[in-house]
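Have a look below at one chain only, the form predicted on its own, in structure tokens format.
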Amino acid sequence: MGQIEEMLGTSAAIRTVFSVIHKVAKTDLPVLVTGETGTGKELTAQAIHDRSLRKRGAFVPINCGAIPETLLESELFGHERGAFTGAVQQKKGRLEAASGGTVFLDEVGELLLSLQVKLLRFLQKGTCERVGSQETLHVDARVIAATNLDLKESIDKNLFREDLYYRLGVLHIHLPPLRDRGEDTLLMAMSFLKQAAASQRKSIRGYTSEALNAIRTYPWPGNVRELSNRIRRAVVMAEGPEITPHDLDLTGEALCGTDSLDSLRAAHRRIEVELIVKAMSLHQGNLTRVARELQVSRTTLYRKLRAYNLGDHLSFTEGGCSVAPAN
């Protein structure tokens, strides 16, 4: 099953996403990308369209929540000179200027009823019109959707088009919460922080004990956005080599155990991983104590790092020099 390089994780529930991710790139039919905020949905989006056979087009996304509603026709469609007050030449699209490659319509349930029929005209016969023209323009764009909201909710009450729901979704691909990808949250913590600390030009060596067990209980519900934010924040905040659940401003905030129940190998490959991490984040990356650590030998422990895919995203050493798993 194929690593998404740009998306960190190994959870079973992950590389669900990258097995479809994969599959629905080689197509040209719309994609509806559902999640909760923070989940990596226009960095799905992206993964998908780099995949695709219109990777050398361009990516365009809109963020049809952010633009004011008098706007966001003219910033779907284009609009003409003098189509309206403002407007003093004439203007291409997001639509347009994804021709031959991807459009991305970020929070696609804030869409107007009116732009949602000219949107569904567009997917169903790849033509529009800039506002004040009678052109009808032949666009060739991939769509890729994306809401964090109940669409079929809000079709029940009549907020958006059943016909244009089916339409979008002849794909579809649910992005799960950060809460339920197990293991995830430990190394993208890692990951982030390695990233965090080198932009802000600090040395911290990771997080302590109970750093650790902060993030991996904490629920998240911001996802994945909340805990990038989360770290950068601590590494700015971070008076010390190692980062505390008060530089996370963890200490005063609702944790939760697991209590649904997992397979065994499920659970045997969680806490595996969360082991691994925590050994690596307590001994700075040094294998030769990392192994001690979890009383495993080095080769055992490289073997570990290949086989959930560990090496890609954590640093490591050995003797004080930088060293790689063996392929």
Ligand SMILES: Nc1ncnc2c1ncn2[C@@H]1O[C@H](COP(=O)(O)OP(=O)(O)OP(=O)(O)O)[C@@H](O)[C@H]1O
Given for the second form:
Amino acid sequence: MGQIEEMLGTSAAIRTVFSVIHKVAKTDLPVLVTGETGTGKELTAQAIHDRSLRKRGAFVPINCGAIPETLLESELFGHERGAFTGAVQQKKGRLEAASGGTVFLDEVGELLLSLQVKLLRFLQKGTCERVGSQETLHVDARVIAATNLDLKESIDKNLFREDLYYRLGVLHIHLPPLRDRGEDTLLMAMSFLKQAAASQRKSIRGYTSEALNAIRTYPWPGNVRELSNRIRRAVVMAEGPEITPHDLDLTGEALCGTDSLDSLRAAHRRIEVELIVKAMSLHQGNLTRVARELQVSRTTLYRKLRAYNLGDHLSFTEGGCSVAPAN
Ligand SMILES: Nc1ncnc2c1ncn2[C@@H]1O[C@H](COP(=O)(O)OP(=O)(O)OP(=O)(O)O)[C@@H](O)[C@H]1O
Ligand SMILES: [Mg+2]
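Having seen the form predicted on its own, the form predicted together with the named molecule:
All chains and molecules follow, beginning with the one already shown.
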């Protein structure tokens, strides 16, 4: 199934995610999005909302781990005037604010057990009460939750309710870490470089071969966010026309590489994308020269650019400039 335009990637792992996003967007069931930090959980939640029948409603995020416990209940469910010291007027909760739309419960694993009970009831019945009120409200908000914790482990430690886990996780999307997305890392590296060079108005045409190697072998513990941040920093630091490992602050010990095995097909894709990206970078997007270097016809090169969706991420001209600064 189709691409998710705001999310980059052509690896088999991410294409599976895209197809699930399209499917779950059509329903009103809760979705649980899991994955390491920086893998795109919030982006995924927003992508689901934007493709759902609720897209004209609000997308209301709330970070359950970043709000003090004492305030979280009133943030989620709202409160009546006088419900507690400081509650000088009635306030709607985020669930109510998301009525007709989607509430995104980020870091749901951090929710206190007492609030987990209330959330479970909301998921079962669509009802809740504001803090300090007896009145039962019916709220039509779809719930998408995210966590980077292992909720099964939290259940074993009695920190997370098993019944809530099964309610939330009827539909589950797991975002693979960047290191398991093969050629996507290079693809994103090219796309982020293009954006960063344009926004910082620097004329940078690509990466050195060592930098591409470093990007490929570094395990990216902070995933897509780390990749994007390092590239933005590198563009600021770069003194030459090409980004070096030093600009990326990826030198020496950081590069341990992975020794997991790829399937032959995945390895083939990865190597092709890598060579095309390298050659495009080296020849500044000049297709004739890239085709000559890779010893394929221009038609074959075009076909591969299309097949790997690279055309959208690498700009090319006859004169050739793979990463153009903004005017
Ligand atoms: N597939 C993707 N294509 C392009 N950009 C992406 C992709 N995935 C993530 N990003 C970008 O990476 C950054 C991190 O994404 P996001 O905030 O959705 O991750 P997260 O999983 O919610 O992270 P955290 O666990 O730290 O909250 C954002 O700037 C987002 O736009
Ligand atoms: Mg997040």
